[in-house]
Amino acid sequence: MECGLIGLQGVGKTTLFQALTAHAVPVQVGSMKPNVGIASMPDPRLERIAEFIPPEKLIPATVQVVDIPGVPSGGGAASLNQVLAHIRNVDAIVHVVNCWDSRDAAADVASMDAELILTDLVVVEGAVDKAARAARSGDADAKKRVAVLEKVQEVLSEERAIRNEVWDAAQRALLKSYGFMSAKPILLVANVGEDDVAGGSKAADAVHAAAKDLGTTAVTVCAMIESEISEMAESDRSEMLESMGIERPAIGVLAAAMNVVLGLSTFYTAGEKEVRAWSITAGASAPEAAGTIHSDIQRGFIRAECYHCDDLFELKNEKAIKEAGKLRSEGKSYAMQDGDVVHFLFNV
C-alpha cells in the first residue's frame, strides 16, 4: 500500500517525507521524479506490549510513502500532467498544505481538489465513449461499465469528488482500474511553522474545516521540527520534546491517520525474540493476516490464538489473560480486530 504526499510546490512535502522516512532516502530536490521510501509507523501500543513481553527486537509496521513532485503554479500543462500521473498510481493521498505564512490555505485545498476532479472528468469522458462502443457490439461487461462510468461523469460534472459517493465492491474495483484520483481516500496535513506547533492559526483551522467539507480528517504537523527530531538520538529527542512542551512527535499521529486513510488495521505478534506490529486491510480474515507473515502460515493455517492488547495492559501477562478466559481460539472465518495479539498455529 502506498501513500502519496501531494501539494503545491514549496509546501514542505519533501521535509515531511524526510521526517516520515527518518532521512533514510536521498531526496531529489526540484526533480520531477518522486522520492520513494519506507516509513515506520510509530505505535504507542507496540511499545507498551514490549513492556510486558520484553523482546530482543521491537519492529513497527511500515508503509510505503511517495513524495510526489509539487504541483506547479502556472507551470504549464505538460509538467502538471507529469505530476498528476504519479498521483494516479498511489492508494491514498496525503495533501500537505502550507499553514505557516499568509497563503490562503482553504483556497489551496479547494484548488487541488478541483484539479483532481477536472483531470478525472477528462479521463471519464474518453472512457465512457470507449465503453459505449464496446457495449453496442453486445459486450455485457461493457454495458455494466458504461452505467458506472456515466454515474462517475455525472458526479464529476457537478464538481463532486468520486470518493464521497457510495459504491459497491465491484464498482470500487472498476474505479480503481481507471486510477481516478478523486476516488482515492485523502488526508489533509496542516503544515505549520515552528512558532505554531499546536496549530492555533487561522490557516490550520481552515484546513481542518476543509477536511470536514471533504468528508475526511486533518492532522496538524510542523514538518521542519519533525524532520529535525527524526535525525536525533533517542535521548536528545526526549530533551527537545520536553523543552518544547511536546509529549510525543506529531509524526505518530500522522502515521495513525495514514493507516486509517489506507483502510488498514494493526495486529501484533509477541515473544522473547521480537514484538512486532503488522498492517493488514481492515476486516481481513485470520488466514489473510497470517499470510502477511509468511505464505506457508496462511496455507497451513489451523487456528489463531489471540487476545486484545488492552487485556495485556490490564492483566499484565499472558498467563493471567488465559486464567481470565480472555485468550481466544479463532478459526478461518475470524475477522481480525485492530489491536489483536496473535499466535498462529499452522501445519505444512
Ligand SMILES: Nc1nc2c(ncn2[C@@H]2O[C@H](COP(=O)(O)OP(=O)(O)OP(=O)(O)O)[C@@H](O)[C@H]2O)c(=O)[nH]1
Contents of the next structure:
Amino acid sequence: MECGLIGLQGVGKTTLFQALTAHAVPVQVGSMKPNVGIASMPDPRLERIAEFIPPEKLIPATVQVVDIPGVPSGGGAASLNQVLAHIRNVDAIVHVVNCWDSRDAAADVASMDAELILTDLVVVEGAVDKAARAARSGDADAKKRVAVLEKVQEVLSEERAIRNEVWDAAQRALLKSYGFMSAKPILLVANVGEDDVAGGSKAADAVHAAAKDLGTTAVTVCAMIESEISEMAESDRSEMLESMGIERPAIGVLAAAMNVVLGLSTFYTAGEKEVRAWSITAGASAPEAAGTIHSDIQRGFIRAECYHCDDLFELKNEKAIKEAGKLRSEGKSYAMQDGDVVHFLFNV
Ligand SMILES: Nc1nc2c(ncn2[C@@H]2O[C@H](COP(=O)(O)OP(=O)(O)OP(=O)(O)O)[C@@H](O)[C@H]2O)c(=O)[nH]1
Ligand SMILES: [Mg+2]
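Condition change, the form predicted alone to the form predicted together with this ligand:
Next comes the full complex, and the chain you just saw is listed first.
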C-alpha cells in the first residue's frame, strides 16, 4: 500500500513526510524527485495487547509514503505533468492544504480536485478511442472496457471525480490499471499553524467542509510540531504534547483516518518474541491475511486460531480466553474481523 502526499507548493508535504517517517530518510527539499519512506501506524490496541502479552519486540503496521513535489499554483504545464505522473502510481492520496496562511483553503482543495479530474479526462478520451477500435475488431474484452471507459468519460465531463461512483471489483481493477487519479481514495490534511493546533481557524473549517463535499474526511495536523515530536525521545513527547495542548499526536489520528479512507483493517499476531500489527483490506479472508505475513502461510493454510483483542482486554490472558470458549478455530472462508489476534496453522 502506497500513499502519496500531494498539494500545492510549500504547503508542508515534506514536513509532514518527515513527521510520518520519523526523519528516517534524508529528504530532498524542493526537488522534482519524490521522497519515499515507511510510516509506522500508531495503534493504541497494539500497545494494549503488549501489556497482556509482553513481547521482546513490538512492531506496528506500516504504510509506504511518497512525498510528491508540489503542484505549481499557476499551472506550468511541463512540471505539472511531471508531478501528476507520480500521483498516478500511488494507491491513495493524502492532500495537504496550507491552513496557516492560505488565502482561500477551499479554493486550494477545489483546484487540486479539478486538476485530477481534468488530467483523467485527457487520459480517458485517448483510452476510449483505443478500446473502441479494438472492440470493432472483435476483441470481447475491449467491449467491456469501452462500457466502463464511457461511463468514466461521462462522469469526468460533468466535472465529477471517479471515486464517488459505484464500481464493482472488476471495474475498480480496470480503473486502477489506467491510473485514474480521481478514482483513488483521498484524505485531506488541514495543516494548521503552531498557534492553532486545535484547528479553529476559518481555513481549517473550510478544509473540513470541502472534505464533506468530496465525500471524504479531513484531519487537522500541525505538521511542523508533529515533525518536531517525531524526533524526540518517547519520554519527552508527552510533556511536549501537554504543553502544546495536544491530546495525542495527530499522526495517530491521521493513521486511523487513513485506515477508514483506504478501507483497511488490522489484525495482530502475538507471542513472546513479537507482538505485531498487520494491515489488510477490510473483509479479507483468513488465507489472504496469512499471505501478508508470508506466501507460504497462505499456500499451506490449514486454519486460523483466533480471538478478538477485546476478549484479551477483558479476560487478560489466552488461557482464560480458551476457558471462556472465545478461542475460535476458523477455516479458509473466514472473513477477518478488525482487531482479531491470530495464530495461523499451515503446512508446506
Ligand atoms: N507555520 C507553519 N509552517 C509550516 C508548517 N508546515 C510547514 N511549514 C513551513 O512551510 C515551508 C514549506 O514546507 P515544506 O514541508 O517544505 O513544504 P512542501 O509542501 O514539501 O513544499 P514543496 O515540496 O516545495 O512543494 C517550510 O518553511 C515549513 O517550515 C506548519 O504546520 N506551520
Ligand atoms: Mg516538499
